[in-house]
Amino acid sequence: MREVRIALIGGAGWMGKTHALIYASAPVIFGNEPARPILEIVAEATDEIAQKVAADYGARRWTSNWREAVEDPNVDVVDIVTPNSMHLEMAVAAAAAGKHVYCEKPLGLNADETREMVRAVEDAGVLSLVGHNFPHNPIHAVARDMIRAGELGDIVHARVSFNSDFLADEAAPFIWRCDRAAAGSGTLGDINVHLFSLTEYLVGPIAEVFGRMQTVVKERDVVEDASYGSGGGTRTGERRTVDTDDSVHMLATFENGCTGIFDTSRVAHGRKIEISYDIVGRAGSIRWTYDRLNELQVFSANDPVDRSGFKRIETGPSHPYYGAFFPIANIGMGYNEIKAIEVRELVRAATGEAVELWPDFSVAHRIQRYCDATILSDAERRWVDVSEIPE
């Protein structure tokens, strides 16, 4: 039985746990062919944390030196789930060591970093994948196929939204995502990039943006070991300035002429995870929401007037990968199932199958250029052409 052996760097947090869960469950879902993902080694900040994470996740080994994990000859894929500021050094080192690189989004702090990362994997001839998991939902493949087949006609408008309230409480502690040096940006890089990846997948590249960014809660309490959903912790009495954005609102023009509206927030009271898109063409439209993530609403302008209206398409075994989870339609896939599809494609590609890893570093670099253009637009209060951010 072939193995794809993985080094997980930064596994103690929520996303590290998610990745480990998928590696462990992948053989049950998909079987052992063409290969079984194996958590070969985990790397964390201290021996104590690394040893605990390895024991919890069933990893074969552990280390507190991430370079040891990257250079390990028994490792095929380096999986990076650290704060954004660490991605560049780790990804470049992994590529130089001849390892395929799987990195959580956003790929880097800015386009200068992501450009270097693209060059590193291309020079090394290794595979790359970035954790923009939402497009791997099979229902979005249906939407993309409809758009590409011209069933909606020319696409004229896209409205996309991602609102949440996980930092709406002013008592929520300062975390690394509130620190520009560690995160690069706040809502823009953490949340709005998901919308960029969805529109990139469905509509195509963005040509220009006009954005506004806002920091709503300007200071937060420092709490030891604070992170998303960690709870508790010891408050130090110190407060830190939040220098990343809490909300982003922007207009965009796509290369195909479609216009777009993007709406994102991490301080929208009462919203937990609300993601949606409405895409309008000259011959019809589609809409989707995360609350009903297994369904796509489709409207055709060609229907008779007395039968006009949105119809519902539900995911089922006829859609890619769905049948590996459930034998009948609309039982309901969730976040982890979508992440499992992402990992499945990584495993297949790592064994040499002709699978398009999406998004790879080159696509994630383009998405980072959208982020940088939005930051520039906000700073200079003007429309910014994406070409102003060097390729």
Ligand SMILES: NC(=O)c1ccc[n+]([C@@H]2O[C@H](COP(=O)([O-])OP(=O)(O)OC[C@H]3O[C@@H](n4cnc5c(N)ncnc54)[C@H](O)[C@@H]3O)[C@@H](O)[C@H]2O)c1
Given for the second form:
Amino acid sequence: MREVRIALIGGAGWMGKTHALIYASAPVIFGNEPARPILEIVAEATDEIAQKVAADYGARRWTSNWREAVEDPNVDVVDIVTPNSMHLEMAVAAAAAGKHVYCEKPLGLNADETREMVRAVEDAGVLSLVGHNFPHNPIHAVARDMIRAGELGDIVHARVSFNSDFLADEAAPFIWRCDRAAAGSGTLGDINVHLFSLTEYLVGPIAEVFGRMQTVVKERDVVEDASYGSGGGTRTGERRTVDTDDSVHMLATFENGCTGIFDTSRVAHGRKIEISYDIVGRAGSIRWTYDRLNELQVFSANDPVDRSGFKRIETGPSHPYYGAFFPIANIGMGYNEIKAIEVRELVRAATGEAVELWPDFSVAHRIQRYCDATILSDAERRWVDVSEIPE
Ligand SMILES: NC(=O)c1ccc[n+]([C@@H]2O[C@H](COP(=O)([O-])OP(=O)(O)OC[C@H]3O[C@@H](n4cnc5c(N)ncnc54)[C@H](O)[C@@H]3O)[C@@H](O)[C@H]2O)c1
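What would the structure be for the form predicted together with the named molecule, given that what you showed me was the form predicted on its own?
Zooming out: every chain and molecule, the one shown earlier first.
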């Protein structure tokens, strides 16, 4: 049986656990062909964490030196799930060691970093994939196919939003997402990038942006072992300045002339994970929300006026990958199933199948240029053409 052997760097965190869960369940969902993903080695910040995580996940080996994992001759794919500021060094080292690189979003801290990462994987001739997961929901392939086939006519408006309240509480501690040196940006790189990948997938590239960013809670408590929410950990009595954005509101013009509105916050009281898009074409509209993530609302302007209205398409076994999970429609795929599709594409590509890995580092670099353009727009209070951020 063929194996795709993974080095998971940062295994104990949220994404580490998610990726490990998918590797373990992938053979049950998809079978052993063309290969089975195997956790060859897990790297963590300390011996203690690495050893525990390797035992929990059933990894073959562990290390507290990530370079050892990257250079391991038994590893085919390096999977990077550490905080954003570590992605560049780890990804460049992985590519130089001839490994395929799977990295969580945002790919880097800024476009200078992501450009270097694109060069590293291109020079090494290895595959790359960035964990933008949400577009892998099969319902979005329906939406994209409709748009590409012209069923909605020319696309003229896209309104997208991602609101959450995970940092709305002022008592929620300082986490690495509040620190520009570790995260690059806040809501922009953490959350708004998901909207950038969704619109990139559905509408196409962005040409120009006008953005406003806000840091609403300017200082937070330093808490040992801090995690999400205000509970847990030990408060040290120290306070730390938050230098990343809590919200992003922006306008965009896409290359195809469509205008866009992006609305993102991590301090939006009462919104847990509220993601949605509303896309309008000259011949119809589509809309989708994460609260009903298995269905797409479609309006056709060609319907007779007395039959006109939104209809609902629900995902089912006729949509790619859905049938691997469930035999009948609308049972309900969730976050982990969608992440499993991302991993499935990686495994297929790593064994040489002609699968287009999307988004690869070059697409993620373009997305990072949208982020940098938004930061520049906010700083200079003007429209910024994405071409101002070097390719
Ligand atoms: N695609 C998504 O939906 C999604 C969701 C959450 C997070 N993310 C991304 O995943 C990445 C990780 O986020 P998270 O929420 O899992 O973070 P986290 O803080 O929960 O986990 C990070 C892990 O990295 C480990 N680590 C730190 N330094 C290390 C080192 N030198 N060597 C090895 N391990 C080290 C930490 O101990 C920790 O376990 C980020 O880039 C984030 O933006 C993506």
